[in-house]
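To begin, one chain is listed below as structure tokens, in the form predicted on its own.
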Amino acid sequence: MEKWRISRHIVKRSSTSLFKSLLSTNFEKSINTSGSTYKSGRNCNPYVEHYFQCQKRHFQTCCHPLRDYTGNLHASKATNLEHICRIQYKSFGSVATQIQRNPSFSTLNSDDVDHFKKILGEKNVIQDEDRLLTANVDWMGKYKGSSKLLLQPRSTEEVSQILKYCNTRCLAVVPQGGNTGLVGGSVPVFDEVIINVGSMNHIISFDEVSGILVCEAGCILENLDSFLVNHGFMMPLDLGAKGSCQIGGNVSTNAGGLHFVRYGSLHGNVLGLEAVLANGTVLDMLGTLRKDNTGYDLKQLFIGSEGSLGIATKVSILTSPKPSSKNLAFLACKDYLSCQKLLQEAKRKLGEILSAFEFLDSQSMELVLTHLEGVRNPLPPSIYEFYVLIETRGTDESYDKEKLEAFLLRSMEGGLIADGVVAQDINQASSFWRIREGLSEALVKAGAVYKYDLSLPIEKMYSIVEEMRLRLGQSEKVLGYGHLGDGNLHLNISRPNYDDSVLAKIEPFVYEWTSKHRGSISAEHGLGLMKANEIHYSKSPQTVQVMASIKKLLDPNGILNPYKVLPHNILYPEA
């Protein structure tokens, strides 16, 4: 019966019709623009605070733009603010009480505001409480700052003037784009001045021969993709937050996304950057060459630096030709070993057309079906142990369809697939992606959630999910899903409310386990505020020391996105 069923689905419901693969799952990550600085003005003695750790993570939006969801989230009154603060404290755990404002930073005054108005004009210096509320809180309501000022520069020169002044005054700043971050990296911790580059949203040039796009950092990812589609190209990055996240933030966090297995990292796709250092110096690295081996490749320092080394203002990126053929299969597997073997076979048999390989477990499927309106099980009535989404992209509809169907039939006959269906149109494909991309939204609706973004050897990826279930017991819901194609697990613990005793069972166990298996505690979301003091689980002391040296060199006053990315006792051992 199972063979007949999947054969029927594959053969009768398959289609070469193009579908739009909806927003990808990882927001991956925080939306700061990069940051860097040289010393200017009086010397600050930054960071008089201890280690800090928090509890927050993953993020995605599914079908609707995150901006709308975030707007609804933040349209709250003072009572809701108090609630958010309580959530933040619980999500951080007891360690949150150790975070202290760096007394070396100056406090904003009216003269500062007047100076910024001279640079930007009245309307781009925001002090309105409602607008500040939105900018001060992350989209999940877990991280909340208390900034009194939001600046909206419109050019690189304005960013330069702002940073030069802030560095002289020792005013801490937080670069911000779409504020779609997952680790507290894109919002203030205390009263840092917010510099939002969203008004810098112009496309500067596009070369239709090479596919190289040059644009400002505030361009929304989805808008860039729409522009490119009209020219027969596409962005190599696809995120669930694409309707809100900005390219500068994507670069600053080295965002991964759904199609990483096909198009790779931004470290490879970004050809050039323009960044402003903390002393206002504009660093022009905005090259458009595929090959340039002259000296150190400094732009790589800013990719993934989470706004701690400089503010990215322009980006040059290599885009990809738009595929004319897309197919999506939603499959069920009996166990995790079958998922692994299916991935191995997909890489061998689908080869150049494989563009995504995602997985989720039964607990994840049940959560989505329970908490997301309109979502249906593509393979009723059963709930299987594991589900896999395989997407292909190519240039020949007939060839791609036949290749995918042959692969699926062989995998079914070999027992790797228990059931499955291939999307026959755009709407069906969208409904499949909605399940995978809606997981973070469903987790928020379900209550409190502890989120972890881990990179692990594929054969070990699901073991930590199983061990965490044994560790926490049956009373806690432990979910595992993510980008199986590139070894990225999103581990989530869902419960009605935050509890320090539960957090104590999760951490540091989750980091120790990951380190033991030579994994990374941040696959694509960054470190931000949440894991700044946990970096040693993934990086050697010598490596972290070099990072700290670079930070001190470029930002000796420590004004750029403070309290994040690196441990403060390493940066400033005298504190």
Contents of the next structure:
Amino acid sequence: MEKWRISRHIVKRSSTSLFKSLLSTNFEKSINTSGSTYKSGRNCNPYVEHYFQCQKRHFQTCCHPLRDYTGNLHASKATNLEHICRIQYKSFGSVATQIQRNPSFSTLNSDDVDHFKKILGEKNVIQDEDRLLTANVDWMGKYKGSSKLLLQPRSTEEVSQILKYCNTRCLAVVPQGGNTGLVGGSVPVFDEVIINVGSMNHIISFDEVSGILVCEAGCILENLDSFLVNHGFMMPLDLGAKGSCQIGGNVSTNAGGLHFVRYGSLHGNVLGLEAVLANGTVLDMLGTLRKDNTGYDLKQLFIGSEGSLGIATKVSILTSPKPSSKNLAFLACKDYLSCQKLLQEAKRKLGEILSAFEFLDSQSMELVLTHLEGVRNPLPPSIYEFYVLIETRGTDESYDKEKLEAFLLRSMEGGLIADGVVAQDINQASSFWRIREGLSEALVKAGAVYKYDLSLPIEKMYSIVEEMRLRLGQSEKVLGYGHLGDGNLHLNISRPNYDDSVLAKIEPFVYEWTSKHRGSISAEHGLGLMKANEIHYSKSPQTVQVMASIKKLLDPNGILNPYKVLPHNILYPEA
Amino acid sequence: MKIMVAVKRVVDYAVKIRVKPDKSGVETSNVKMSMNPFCEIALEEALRIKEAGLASEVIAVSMGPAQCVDTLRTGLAMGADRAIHVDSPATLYPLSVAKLLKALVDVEKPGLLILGKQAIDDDCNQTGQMVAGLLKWPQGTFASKVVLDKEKQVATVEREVDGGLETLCLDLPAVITTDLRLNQPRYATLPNIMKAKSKVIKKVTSKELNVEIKSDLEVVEVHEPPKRKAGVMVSSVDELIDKLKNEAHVI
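Given the form predicted on its own above, produce the structure of the same protein in the form predicted in complex with its partner chain.
The next block holds the full complex; its first chain is the one shown before.
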């Protein structure tokens, strides 16, 4: 906590100067007396009305908690000011990330540690500073928690015992897998106990006839794929993080990936799940049946719940036969309209063999060429406005290649493609994929990145990138790339360092824009911590209320991955 | 001056190969096949020489079953002008390939014959040297740099040898085999793929070339290398020293 004191002063100063003219004196007083805490909201509906009213106010471009502040000023009650605790700031010191540690959670003590050691054994209870450091920081280095304990259970039974204990003791926990999430959902916010399922990495069974794989949640995606390759099968999802991400995490975040356009969502591919609830109950939903219409399909709740409803311990997933022929084309288009038309044509002409359709713009290409090693421009010497990656997978190599080449040549004659290359062997294909898959990595290497993952109607998708460029000016690098085939844009703003004034121009403009076009503010990355308070941009208040009820039902003490996914004012209403 | 480039269709470099259950060879059915990486580099060098104006035509040659045509198509898509496919259903070993290449060279009369230094399936590293011997042409193998002088009709070749780099000056016509660091092969662009559709692939047989293909090598058995034993975790330095001394006998 001490580490953040310096940033807190800066924040206090900047926040007070920012709002001096705008806010009532009450607000300032409460900032100074309570040490810049804020109270969480109460009942949803009146709050939401306040919320939307606040949108219209002048300071709407600034951080959310302060917006909450002004909205709730009138309803401010003494009870909440009593719950003053430590303040957590994100490592880049943004004002927008002011959260208060929920005081109803207990603090870890040595009895707890001893109890865990009894359950797991000495080796799997980690208090070592260095190992805790990696577990406390997310992949982008953007979110940092201060957990003092990392647990590594090796079986569902151990997870159950840990959670049962934590529930009775009211200790908050963070389920963690590969820690490759991009919205801060996999790391603690304060001192939550980290439960890392990485040691549960056994493959339980695989049926070669049906292609159904049953494995533990800690299996790394790439390892599962390697195992399946030997049997002639493949995982239905593929993402850049495959070397580190674990299947439990993939399922909990309903990961999309590069082959979504062909194999669909995990909601369809996951046939069964074993999850442990907050009170230690093991829910065995580990079916291996394609069709099972007996009662409510509970596992769907857990898929995409980001660890807030239960910890996934085993997954049963439908895999597909590995297609023997893969073809990849890396194409250049001169404008976004051509990309859209190309997608239409590809879906029509390539049909069943189309397995991936990705796009990236010229700024993305330039960034990758600058920051990634061993990457070269497939279409030298110029940088085109847009690049499209089309992958086909099928069973007959020469037939697929002919089909793809015929399609490409016709599209080129039709003016949709400016230029393009077709990979002639697996190495060339990997190097083209590296350009698209390495974008996240290149962005992290380039410095600070503001990352947004939006689902938008395809015609409008690139407009947000252009508008953001106008809004932020020439000096900021705004990149647009993503899964064009699924209508999923990854909007990234890359800068040498984080800067709150830039953030203020980006948020909430990007969310409002998305909401206006009826898009999703998180297509596949999830809400995590980053967008925990933004769900209203994409979901109605009533649906959010039902979500909160479900959360309350399955996790009454709220110990599973607190402060994330659902808005704080709903998760922690005043009693 | 014409340049002839020999290319081979092999199992793709990135594929995990498996040995056939009867141990007669490597599993090649249902496995991705591509142009040998060293042959790609050879073709790229030929194309660069042509683009520099020092050659008029690049001819790609491949020998084997009908599917070799796919590899030749890739060569044409990279920029070769025409291709020759020597149809031979039987497996060809380096000496046979060298004899066939000599016959083709006698017909086409190129000024330069460029090959990859070795094929990644058999790792023989023999064809280039053998064909140079049969033709009685000078050879520059493991080339990492090639500079052509048209007037003097010489090629200066920098070779990667065990001790470092050796520079040779070869009178043309000559045989050059290429090594990894010579260049980075280009990708097959769509316009070139389009042009390749109209380029000619001529088919010949060994009989037409008056070459008798004898199998002078016979593969007796192919088996996988012994599996690596799992590592052993030791719990202390003393145990490590004990193991090094008494089990591994290295200290």
